[in-house]
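Single chain ahead, by itself, as C-alpha coordinates, in the form predicted on its own.
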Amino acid sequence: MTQVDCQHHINSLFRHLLRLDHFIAKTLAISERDARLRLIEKKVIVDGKISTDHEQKISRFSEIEIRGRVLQYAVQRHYLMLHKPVGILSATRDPIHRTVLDLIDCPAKETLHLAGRLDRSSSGLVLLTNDGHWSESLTDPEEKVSKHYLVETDRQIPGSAVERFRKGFAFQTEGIVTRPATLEIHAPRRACVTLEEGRYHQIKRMFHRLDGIRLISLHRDRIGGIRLPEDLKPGQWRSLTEKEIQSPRSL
(Lines of atoms letter the chains of each structure in order from A and count residues from 1; the text may use other names and numbers.)
(Lines give C-alpha, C1' and ligand atoms only; values in the text may rest on other atoms or scores of the structure.)
Protein backbone atom coordinates (compact mmCIF):
# COMPACT_ATOMS: atom_id res chain seq x y z
CA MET A 1 0.00 0.00 0.00
CA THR A 2 1.48 3.38 -1.03
CA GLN A 3 1.60 6.33 1.37
CA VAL A 4 -1.26 8.00 -0.51
CA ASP A 5 -3.37 4.83 -0.43
CA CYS A 6 -2.60 4.44 3.27
CA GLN A 7 -3.78 7.98 4.00
CA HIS A 8 -7.01 7.45 2.02
CA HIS A 9 -7.55 4.26 4.04
CA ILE A 10 -7.00 6.09 7.31
CA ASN A 11 -9.32 8.96 6.34
CA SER A 12 -12.07 6.47 5.45
CA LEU A 13 -11.98 5.09 8.98
CA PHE A 14 -12.96 8.38 10.56
CA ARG A 15 -16.49 9.07 9.50
CA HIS A 16 -17.14 8.63 13.22
CA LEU A 17 -14.97 8.41 16.32
CA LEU A 18 -13.08 5.13 16.36
CA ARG A 19 -11.77 2.98 19.19
CA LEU A 20 -7.98 2.94 19.39
CA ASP A 21 -7.63 -0.85 19.22
CA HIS A 22 -9.89 -0.99 16.15
CA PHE A 23 -7.79 1.65 14.42
CA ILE A 24 -4.51 -0.13 15.15
CA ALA A 25 -5.87 -3.50 14.01
CA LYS A 26 -7.25 -2.14 10.73
CA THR A 27 -4.23 0.03 9.96
CA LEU A 28 -1.63 -2.69 10.67
CA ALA A 29 -3.81 -5.54 9.37
CA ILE A 30 -3.51 -7.43 12.66
CA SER A 31 -6.02 -8.90 15.10
CA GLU A 32 -7.60 -6.73 17.77
CA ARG A 33 -5.98 -9.03 20.34
CA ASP A 34 -2.54 -8.18 18.96
CA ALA A 35 -3.49 -4.52 18.90
CA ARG A 36 -4.39 -4.66 22.59
CA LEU A 37 -1.08 -6.38 23.36
CA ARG A 38 0.75 -3.41 21.87
CA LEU A 39 -1.26 -1.14 24.13
CA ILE A 40 -0.58 -3.26 27.22
CA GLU A 41 3.14 -3.22 26.36
CA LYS A 42 2.98 0.61 26.28
CA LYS A 43 4.09 0.78 22.66
CA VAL A 44 1.34 3.14 21.50
CA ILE A 45 1.61 6.92 21.74
CA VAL A 46 -1.44 9.13 21.12
CA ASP A 47 -0.86 12.86 20.84
CA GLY A 48 2.50 12.56 22.54
CA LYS A 49 1.33 10.43 25.46
CA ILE A 50 1.56 6.67 26.05
CA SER A 51 -1.88 5.08 25.86
CA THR A 52 -2.92 1.71 27.31
CA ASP A 53 -6.69 2.21 26.99
CA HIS A 54 -7.99 0.11 24.10
CA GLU A 55 -11.38 1.84 24.31
CA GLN A 56 -9.91 5.31 23.90
CA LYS A 57 -11.78 7.21 21.17
CA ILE A 58 -9.70 8.80 18.47
CA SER A 59 -10.31 10.83 15.34
CA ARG A 60 -8.33 12.03 12.35
CA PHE A 61 -7.21 14.90 14.58
CA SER A 62 -5.22 12.43 16.73
CA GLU A 63 -1.56 11.66 16.04
CA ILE A 64 -0.82 7.96 16.59
CA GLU A 65 2.62 6.38 16.79
CA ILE A 66 3.92 2.86 17.50
CA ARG A 67 7.63 2.31 18.17
CA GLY A 68 8.64 5.40 16.27
CA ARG A 69 6.38 4.65 13.31
CA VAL A 70 3.68 7.23 12.78
CA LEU A 71 0.44 5.51 11.80
CA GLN A 72 -1.39 8.79 11.46
CA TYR A 73 -0.37 12.43 11.47
CA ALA A 74 -2.92 14.68 13.13
CA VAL A 75 -5.04 16.81 10.81
CA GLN A 76 -5.31 20.43 11.85
CA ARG A 77 -8.76 21.56 12.92
CA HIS A 78 -10.28 24.57 11.20
CA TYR A 79 -13.24 26.67 12.38
CA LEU A 80 -14.32 29.69 10.30
CA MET A 81 -17.12 32.21 10.18
CA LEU A 82 -18.26 33.91 7.01
CA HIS A 83 -20.58 36.85 6.42
CA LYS A 84 -22.57 35.36 3.54
CA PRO A 85 -23.96 37.89 1.07
CA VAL A 86 -27.27 37.48 -0.70
CA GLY A 87 -26.87 35.47 -3.92
CA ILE A 88 -24.15 33.14 -2.65
CA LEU A 89 -25.03 29.46 -2.38
CA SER A 90 -24.58 27.64 0.94
CA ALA A 91 -22.68 24.75 -0.60
CA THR A 92 -19.08 23.70 -1.06
CA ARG A 93 -19.35 23.34 -4.84
CA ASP A 94 -21.87 24.04 -7.56
CA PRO A 95 -21.51 24.00 -11.38
CA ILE A 96 -23.54 27.19 -11.83
CA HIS A 97 -23.65 29.44 -8.76
CA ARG A 98 -20.89 30.92 -6.62
CA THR A 99 -20.61 29.14 -3.28
CA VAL A 100 -19.37 30.11 0.16
CA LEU A 101 -16.05 28.38 -0.57
CA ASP A 102 -15.47 30.75 -3.48
CA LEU A 103 -15.22 33.56 -0.90
CA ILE A 104 -12.60 31.82 1.25
CA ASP A 105 -8.86 31.64 0.57
CA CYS A 106 -7.96 29.37 3.49
CA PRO A 107 -5.41 26.77 2.24
CA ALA A 108 -7.52 23.96 3.74
CA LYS A 109 -10.83 25.18 2.35
CA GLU A 110 -11.44 22.02 0.30
CA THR A 111 -11.71 20.06 3.57
CA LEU A 112 -14.42 22.32 5.00
CA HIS A 113 -18.15 21.73 5.25
CA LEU A 114 -21.01 23.91 6.46
CA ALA A 115 -22.34 23.78 10.00
CA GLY A 116 -25.84 24.87 9.03
CA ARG A 117 -26.97 26.56 5.83
CA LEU A 118 -28.65 29.74 4.68
CA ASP A 119 -30.88 30.14 1.64
CA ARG A 120 -29.28 31.75 -1.39
CA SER A 121 -31.55 34.77 -0.92
CA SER A 122 -30.56 35.12 2.77
CA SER A 123 -27.49 36.70 4.33
CA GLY A 124 -25.51 36.56 7.52
CA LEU A 125 -23.50 34.23 9.71
CA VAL A 126 -22.30 30.94 8.23
CA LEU A 127 -19.92 28.57 10.03
CA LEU A 128 -17.53 26.20 8.28
CA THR A 129 -15.28 23.53 9.73
CA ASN A 130 -13.55 20.22 9.03
CA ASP A 131 -14.62 18.92 12.45
CA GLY A 132 -17.76 16.86 11.89
CA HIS A 133 -18.47 16.25 15.56
CA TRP A 134 -18.36 19.99 16.29
CA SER A 135 -20.72 20.80 13.42
CA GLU A 136 -23.13 18.03 14.47
CA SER A 137 -23.31 19.54 17.96
CA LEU A 138 -24.50 22.79 16.36
CA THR A 139 -27.01 21.36 13.89
CA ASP A 140 -28.57 18.54 15.94
CA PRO A 141 -32.00 19.82 17.15
CA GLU A 142 -31.57 17.83 20.37
CA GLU A 143 -28.62 20.04 21.30
CA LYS A 144 -31.03 23.03 21.32
CA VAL A 145 -28.59 25.51 19.83
CA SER A 146 -30.48 28.73 19.16
CA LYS A 147 -30.23 30.65 15.89
CA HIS A 148 -31.16 34.34 15.75
CA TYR A 149 -32.50 36.03 12.60
CA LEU A 150 -33.50 39.55 11.58
CA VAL A 151 -36.37 39.64 9.10
CA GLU A 152 -38.23 42.19 7.02
CA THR A 153 -41.67 41.37 5.61
CA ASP A 154 -43.78 42.63 2.72
CA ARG A 155 -46.63 43.67 5.00
CA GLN A 156 -47.42 44.33 8.64
CA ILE A 157 -46.84 41.49 11.10
CA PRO A 158 -49.93 40.89 13.27
CA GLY A 159 -49.47 40.85 17.04
CA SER A 160 -51.03 37.38 17.14
CA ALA A 161 -47.97 36.04 15.31
CA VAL A 162 -45.98 36.03 18.56
CA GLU A 163 -48.23 33.33 20.03
CA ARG A 164 -48.37 31.42 16.74
CA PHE A 165 -44.59 31.16 16.69
CA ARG A 166 -44.55 30.10 20.33
CA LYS A 167 -47.05 27.29 19.75
CA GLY A 168 -45.43 26.02 16.56
CA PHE A 169 -46.75 25.35 13.06
CA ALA A 170 -47.94 22.01 11.76
CA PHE A 171 -46.67 20.96 8.34
CA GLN A 172 -48.96 18.10 7.45
CA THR A 173 -47.09 16.86 4.38
CA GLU A 174 -43.99 16.30 6.53
CA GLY A 175 -45.89 15.13 9.58
CA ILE A 176 -44.16 17.61 11.87
CA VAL A 177 -44.90 20.51 14.21
CA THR A 178 -42.18 23.12 14.51
CA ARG A 179 -40.67 23.61 17.92
CA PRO A 180 -41.60 26.73 19.88
CA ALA A 181 -39.84 29.79 18.48
CA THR A 182 -39.54 33.35 19.77
CA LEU A 183 -40.81 36.21 17.64
CA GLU A 184 -40.06 39.82 18.68
CA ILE A 185 -41.78 42.50 16.62
CA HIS A 186 -39.68 45.68 16.43
CA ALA A 187 -41.58 47.57 13.72
CA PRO A 188 -44.71 46.89 11.64
CA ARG A 189 -42.64 44.96 9.07
CA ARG A 190 -39.47 44.13 11.03
CA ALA A 191 -38.90 41.42 13.60
CA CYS A 192 -36.39 39.04 15.20
CA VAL A 193 -36.86 35.27 15.22
CA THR A 194 -35.04 32.83 17.50
CA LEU A 195 -35.42 29.09 16.97
CA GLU A 196 -33.63 25.85 17.80
CA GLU A 197 -34.09 23.97 14.54
CA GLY A 198 -33.46 24.65 10.89
CA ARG A 199 -35.93 22.94 8.62
CA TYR A 200 -36.17 23.64 4.91
CA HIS A 201 -37.17 27.32 4.38
CA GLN A 202 -38.63 27.15 7.90
CA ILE A 203 -38.92 30.85 8.74
CA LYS A 204 -40.28 31.74 5.31
CA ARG A 205 -42.87 29.01 5.57
CA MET A 206 -43.89 30.03 9.08
CA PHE A 207 -44.48 33.64 8.04
CA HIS A 208 -46.36 32.50 4.93
CA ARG A 209 -48.83 30.77 7.27
CA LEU A 210 -49.72 34.25 8.59
CA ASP A 211 -52.10 35.17 5.77
CA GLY A 212 -49.44 34.81 3.10
CA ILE A 213 -46.80 37.16 4.53
CA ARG A 214 -43.60 37.00 2.50
CA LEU A 215 -40.07 37.86 3.56
CA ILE A 216 -38.21 40.67 1.84
CA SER A 217 -35.00 39.85 3.68
CA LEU A 218 -33.66 37.33 6.19
CA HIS A 219 -30.34 37.83 7.97
CA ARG A 220 -28.78 35.51 10.59
CA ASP A 221 -26.61 37.29 13.13
CA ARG A 222 -26.06 34.60 15.78
CA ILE A 223 -25.67 30.85 16.23
CA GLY A 224 -25.58 29.93 19.91
CA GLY A 225 -22.92 32.15 21.48
CA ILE A 226 -21.24 32.95 18.17
CA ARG A 227 -22.22 36.39 16.90
CA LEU A 228 -21.54 37.97 13.54
CA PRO A 229 -19.18 40.89 14.24
CA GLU A 230 -20.26 44.30 12.99
CA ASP A 231 -16.88 44.85 11.36
CA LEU A 232 -17.06 41.64 9.30
CA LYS A 233 -18.46 42.87 6.01
CA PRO A 234 -20.46 40.78 3.49
CA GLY A 235 -18.13 38.37 1.74
CA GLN A 236 -15.47 38.52 4.48
CA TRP A 237 -14.44 35.65 6.75
CA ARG A 238 -12.20 34.95 9.73
CA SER A 239 -11.17 32.07 11.97
CA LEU A 240 -13.15 31.59 15.16
CA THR A 241 -11.55 32.50 18.47
CA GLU A 242 -10.84 29.76 20.97
CA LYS A 243 -13.70 31.03 23.12
CA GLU A 244 -16.13 30.80 20.19
CA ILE A 245 -14.96 27.28 19.39
CA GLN A 246 -15.33 26.05 22.97
CA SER A 247 -18.72 27.57 23.76
CA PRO A 248 -20.88 27.53 20.61
CA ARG A 249 -24.01 26.64 22.58
CA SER A 250 -23.73 29.53 25.05
CA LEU A 251 -25.89 32.62 24.70
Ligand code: URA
Second form
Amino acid sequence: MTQVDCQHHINSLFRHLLRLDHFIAKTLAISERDARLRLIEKKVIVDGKISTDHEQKISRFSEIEIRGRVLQYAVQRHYLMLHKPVGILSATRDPIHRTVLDLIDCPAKETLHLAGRLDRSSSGLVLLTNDGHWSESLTDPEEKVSKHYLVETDRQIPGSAVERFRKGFAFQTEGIVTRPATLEIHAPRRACVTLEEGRYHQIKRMFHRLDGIRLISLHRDRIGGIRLPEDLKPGQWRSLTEKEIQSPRSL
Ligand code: URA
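In place of the form predicted on its own, output the structure of the form predicted in complex with the ligand.
The next block holds the full complex; its first chain is the one shown before.
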Protein backbone atom coordinates (compact mmCIF):
# COMPACT_ATOMS: atom_id res chain seq x y z
CA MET A 1 0.00 0.00 0.00
CA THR A 2 1.29 3.51 -0.78
CA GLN A 3 1.13 6.15 1.95
CA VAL A 4 -1.88 7.79 0.22
CA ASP A 5 -3.70 4.44 -0.15
CA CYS A 6 -2.92 3.66 3.45
CA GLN A 7 -4.35 7.01 4.67
CA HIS A 8 -7.44 6.48 2.52
CA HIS A 9 -7.83 2.98 3.94
CA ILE A 10 -7.58 4.27 7.52
CA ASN A 11 -10.01 7.16 6.87
CA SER A 12 -12.60 4.85 5.35
CA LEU A 13 -12.29 2.41 8.25
CA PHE A 14 -12.71 5.15 10.83
CA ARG A 15 -15.93 6.83 9.94
CA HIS A 16 -17.03 5.23 13.23
CA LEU A 17 -15.28 3.45 16.05
CA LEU A 18 -14.04 0.07 14.92
CA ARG A 19 -13.51 -3.25 16.63
CA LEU A 20 -9.87 -4.17 17.04
CA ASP A 21 -10.13 -7.60 15.37
CA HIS A 22 -11.86 -6.05 12.33
CA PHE A 23 -9.15 -3.44 12.01
CA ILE A 24 -6.32 -6.01 12.20
CA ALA A 25 -8.03 -8.35 9.73
CA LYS A 26 -8.66 -5.56 7.21
CA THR A 27 -5.26 -3.93 7.57
CA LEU A 28 -3.24 -7.16 7.36
CA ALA A 29 -5.66 -8.77 4.86
CA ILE A 30 -6.10 -11.82 7.10
CA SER A 31 -9.19 -13.55 8.45
CA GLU A 32 -10.86 -12.29 11.62
CA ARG A 33 -10.09 -15.67 13.17
CA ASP A 34 -6.37 -15.12 12.52
CA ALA A 35 -6.67 -11.59 13.85
CA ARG A 36 -8.12 -12.93 17.11
CA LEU A 37 -5.31 -15.48 17.32
CA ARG A 38 -2.79 -12.61 17.21
CA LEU A 39 -4.67 -11.07 20.12
CA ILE A 40 -4.78 -14.29 22.16
CA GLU A 41 -1.03 -14.68 21.56
CA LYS A 42 -0.58 -11.20 23.15
CA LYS A 43 1.02 -9.87 19.99
CA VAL A 44 -1.07 -6.71 19.73
CA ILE A 45 -0.28 -3.46 21.52
CA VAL A 46 -2.84 -0.64 21.66
CA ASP A 47 -1.62 2.69 22.99
CA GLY A 48 1.38 1.05 24.64
CA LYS A 49 -0.57 -1.77 26.36
CA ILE A 50 -0.99 -5.41 25.31
CA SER A 51 -4.59 -5.99 24.24
CA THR A 52 -6.31 -9.37 24.13
CA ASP A 53 -9.82 -7.96 23.78
CA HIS A 54 -11.00 -8.49 20.20
CA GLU A 55 -14.05 -6.31 20.87
CA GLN A 56 -11.97 -3.34 22.00
CA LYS A 57 -13.11 -0.21 20.17
CA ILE A 58 -10.40 1.73 18.45
CA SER A 59 -10.26 4.91 16.40
CA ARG A 60 -7.73 6.83 14.35
CA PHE A 61 -6.54 8.25 17.70
CA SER A 62 -5.28 4.79 18.77
CA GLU A 63 -1.73 3.64 18.10
CA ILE A 64 -1.68 -0.04 17.07
CA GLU A 65 1.38 -2.23 16.90
CA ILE A 66 1.86 -5.93 16.09
CA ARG A 67 5.15 -7.67 16.76
CA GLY A 68 7.04 -4.36 16.72
CA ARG A 69 5.40 -3.20 13.49
CA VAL A 70 3.25 -0.10 13.79
CA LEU A 71 -0.01 -0.69 11.89
CA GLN A 72 -1.26 2.77 12.71
CA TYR A 73 0.25 5.86 14.30
CA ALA A 74 -2.21 7.73 16.49
CA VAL A 75 -3.56 10.98 15.13
CA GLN A 76 -3.33 13.72 17.76
CA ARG A 77 -6.66 14.90 19.13
CA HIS A 78 -7.51 18.60 19.20
CA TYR A 79 -10.22 20.33 21.21
CA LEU A 80 -10.60 24.10 21.10
CA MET A 81 -13.02 26.78 22.29
CA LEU A 82 -13.53 30.04 20.44
CA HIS A 83 -15.38 33.19 21.42
CA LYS A 84 -17.22 33.77 18.14
CA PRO A 85 -17.86 37.44 17.44
CA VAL A 86 -21.01 38.63 15.67
CA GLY A 87 -20.52 38.61 11.88
CA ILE A 88 -18.33 35.49 11.66
CA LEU A 89 -19.74 32.42 9.94
CA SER A 90 -19.89 29.08 11.79
CA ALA A 91 -18.31 27.14 8.94
CA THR A 92 -14.82 25.98 8.11
CA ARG A 93 -14.69 27.70 4.73
CA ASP A 94 -16.80 30.11 2.74
CA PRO A 95 -16.17 32.03 -0.48
CA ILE A 96 -17.65 35.28 0.86
CA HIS A 97 -17.70 35.53 4.64
CA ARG A 98 -14.96 35.17 7.26
CA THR A 99 -15.33 31.90 9.11
CA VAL A 100 -14.42 30.67 12.59
CA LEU A 101 -11.36 28.93 11.11
CA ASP A 102 -10.05 32.31 9.91
CA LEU A 103 -9.72 33.26 13.59
CA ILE A 104 -7.67 30.21 14.55
CA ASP A 105 -3.97 29.87 13.92
CA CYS A 106 -3.07 26.41 15.26
CA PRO A 107 -1.21 24.11 12.82
CA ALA A 108 -3.95 21.43 12.82
CA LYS A 109 -6.75 23.89 12.01
CA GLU A 110 -7.55 22.32 8.62
CA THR A 111 -8.53 19.06 10.37
CA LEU A 112 -11.06 20.73 12.69
CA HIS A 113 -14.83 20.76 12.48
CA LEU A 114 -17.50 22.49 14.58
CA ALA A 115 -19.31 20.80 17.44
CA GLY A 116 -22.51 22.81 16.90
CA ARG A 117 -23.01 26.12 15.13
CA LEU A 118 -24.10 29.64 15.99
CA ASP A 119 -25.82 31.96 13.51
CA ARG A 120 -23.68 34.68 11.92
CA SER A 121 -25.55 37.30 13.98
CA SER A 122 -24.98 35.36 17.25
CA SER A 123 -21.89 35.43 19.45
CA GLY A 124 -20.31 33.25 22.10
CA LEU A 125 -18.98 29.79 22.76
CA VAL A 126 -18.10 27.59 19.79
CA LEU A 127 -16.23 24.30 20.12
CA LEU A 128 -13.96 22.85 17.44
CA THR A 129 -12.32 19.45 17.29
CA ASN A 130 -11.01 16.73 14.98
CA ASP A 131 -12.73 14.08 17.13
CA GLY A 132 -16.05 13.27 15.44
CA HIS A 133 -17.13 10.94 18.19
CA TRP A 134 -16.76 13.67 20.82
CA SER A 135 -18.56 16.31 18.75
CA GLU A 136 -21.42 13.91 18.01
CA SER A 137 -21.88 13.27 21.71
CA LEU A 138 -22.33 17.04 22.21
CA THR A 139 -24.71 17.67 19.35
CA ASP A 140 -26.90 14.55 19.50
CA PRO A 141 -30.13 15.65 21.28
CA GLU A 142 -30.41 12.16 22.80
CA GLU A 143 -27.26 12.92 24.82
CA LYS A 144 -29.14 15.80 26.48
CA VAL A 145 -26.18 18.18 26.64
CA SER A 146 -27.62 21.57 27.61
CA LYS A 147 -26.69 24.77 25.77
CA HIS A 148 -27.19 28.05 27.59
CA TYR A 149 -27.93 31.37 25.83
CA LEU A 150 -28.45 34.99 26.85
CA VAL A 151 -30.94 36.88 24.72
CA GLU A 152 -32.11 40.46 24.33
CA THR A 153 -35.38 41.05 22.51
CA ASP A 154 -36.95 44.02 20.72
CA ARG A 155 -40.06 43.89 22.90
CA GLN A 156 -41.24 42.78 26.31
CA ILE A 157 -41.25 39.00 26.78
CA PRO A 158 -44.66 37.84 28.08
CA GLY A 159 -44.67 35.69 31.21
CA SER A 160 -46.64 33.04 29.29
CA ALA A 161 -43.54 32.44 27.12
CA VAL A 162 -42.00 30.31 29.90
CA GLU A 163 -44.73 27.68 29.51
CA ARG A 164 -44.65 27.89 25.69
CA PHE A 165 -40.89 27.17 25.70
CA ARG A 166 -41.42 24.27 28.09
CA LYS A 167 -44.22 22.74 26.00
CA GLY A 168 -42.35 23.10 22.71
CA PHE A 169 -43.17 24.63 19.31
CA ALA A 170 -44.20 22.68 16.21
CA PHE A 171 -41.71 23.33 13.40
CA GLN A 172 -43.63 22.39 10.24
CA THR A 173 -40.58 22.39 7.94
CA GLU A 174 -38.81 19.73 9.98
CA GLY A 175 -42.05 18.01 11.09
CA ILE A 176 -41.03 18.13 14.76
CA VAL A 177 -42.00 19.65 18.07
CA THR A 178 -39.08 21.26 19.90
CA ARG A 179 -38.00 19.55 23.09
CA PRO A 180 -38.79 21.20 26.43
CA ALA A 181 -36.64 24.32 26.79
CA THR A 182 -36.12 26.49 29.84
CA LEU A 183 -36.78 30.22 29.61
CA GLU A 184 -35.82 32.45 32.54
CA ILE A 185 -36.96 36.05 32.22
CA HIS A 186 -34.52 38.39 33.99
CA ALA A 187 -35.79 41.78 32.72
CA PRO A 188 -38.64 42.84 30.40
CA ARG A 189 -36.44 42.32 27.31
CA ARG A 190 -33.70 40.03 28.69
CA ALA A 191 -33.80 36.30 29.31
CA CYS A 192 -31.76 33.08 29.41
CA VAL A 193 -32.68 30.06 27.33
CA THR A 194 -31.46 26.50 27.89
CA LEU A 195 -31.85 23.96 25.08
CA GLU A 196 -30.82 20.36 24.61
CA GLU A 197 -30.99 20.50 20.83
CA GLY A 198 -29.87 22.87 18.10
CA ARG A 199 -32.37 23.30 15.27
CA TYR A 200 -31.86 25.87 12.53
CA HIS A 201 -32.41 29.40 14.00
CA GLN A 202 -34.18 27.63 16.85
CA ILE A 203 -34.29 30.38 19.48
CA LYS A 204 -35.08 33.10 16.94
CA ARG A 205 -37.95 31.03 15.57
CA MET A 206 -39.30 30.24 19.03
CA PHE A 207 -39.39 33.94 19.99
CA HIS A 208 -40.88 34.84 16.64
CA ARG A 209 -43.84 32.60 17.47
CA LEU A 210 -44.57 34.88 20.42
CA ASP A 211 -46.28 37.63 18.42
CA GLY A 212 -43.26 38.20 16.20
CA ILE A 213 -40.70 39.05 18.91
CA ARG A 214 -37.27 39.57 17.33
CA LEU A 215 -33.87 39.11 18.92
CA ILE A 216 -31.51 42.07 19.27
CA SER A 217 -28.70 39.78 20.46
CA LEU A 218 -28.08 36.09 21.12
CA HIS A 219 -25.01 34.93 23.01
CA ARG A 220 -24.07 31.36 24.03
CA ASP A 221 -22.08 31.19 27.24
CA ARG A 222 -22.15 27.47 28.06
CA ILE A 223 -22.27 24.03 26.44
CA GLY A 224 -22.77 21.27 29.03
CA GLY A 225 -20.03 21.80 31.61
CA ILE A 226 -17.91 24.04 29.37
CA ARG A 227 -18.26 27.75 30.09
CA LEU A 228 -17.01 30.63 28.00
CA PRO A 229 -14.40 32.26 30.26
CA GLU A 230 -14.83 35.99 30.88
CA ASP A 231 -11.24 36.68 29.89
CA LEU A 232 -11.64 35.06 26.45
CA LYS A 233 -12.50 38.09 24.32
CA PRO A 234 -14.46 37.97 21.03
CA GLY A 235 -12.22 36.45 18.36
CA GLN A 236 -9.91 34.71 20.86
CA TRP A 237 -9.54 30.94 21.23
CA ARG A 238 -7.76 28.46 23.46
CA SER A 239 -7.36 24.69 23.82
CA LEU A 240 -9.77 22.97 26.19
CA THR A 241 -8.39 21.68 29.47
CA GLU A 242 -8.44 17.92 30.12
CA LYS A 243 -11.29 18.47 32.59
CA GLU A 244 -13.36 20.37 30.01
CA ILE A 245 -12.80 17.64 27.40
CA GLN A 246 -13.92 14.95 29.84
CA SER A 247 -16.94 16.79 31.22
CA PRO A 248 -19.04 18.27 28.44
CA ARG A 249 -22.19 16.77 29.91
CA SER A 250 -21.81 17.79 33.55
CA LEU A 251 -22.68 21.24 34.87
N1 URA B 1 -30.71 29.64 18.11
C2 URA B 1 -30.68 30.58 17.14
O3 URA B 1 -31.71 31.04 16.67
N4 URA B 1 -29.47 30.99 16.71
C5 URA B 1 -28.30 30.54 17.21
O6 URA B 1 -27.23 30.97 16.79
C7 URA B 1 -28.37 29.55 18.21
C8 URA B 1 -29.59 29.11 18.65
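Please read these numbers as outputs of a predicted model, since none were measured by experiment. The term rigid core refers to the maximal set of C-alpha atoms that superpose within 1.5 Å between the two forms. Positions refer to the first chain, counted from 1.
- Superposed on the core, the two forms differ at residue 174: its CA moves 2 Å or more between the two forms.
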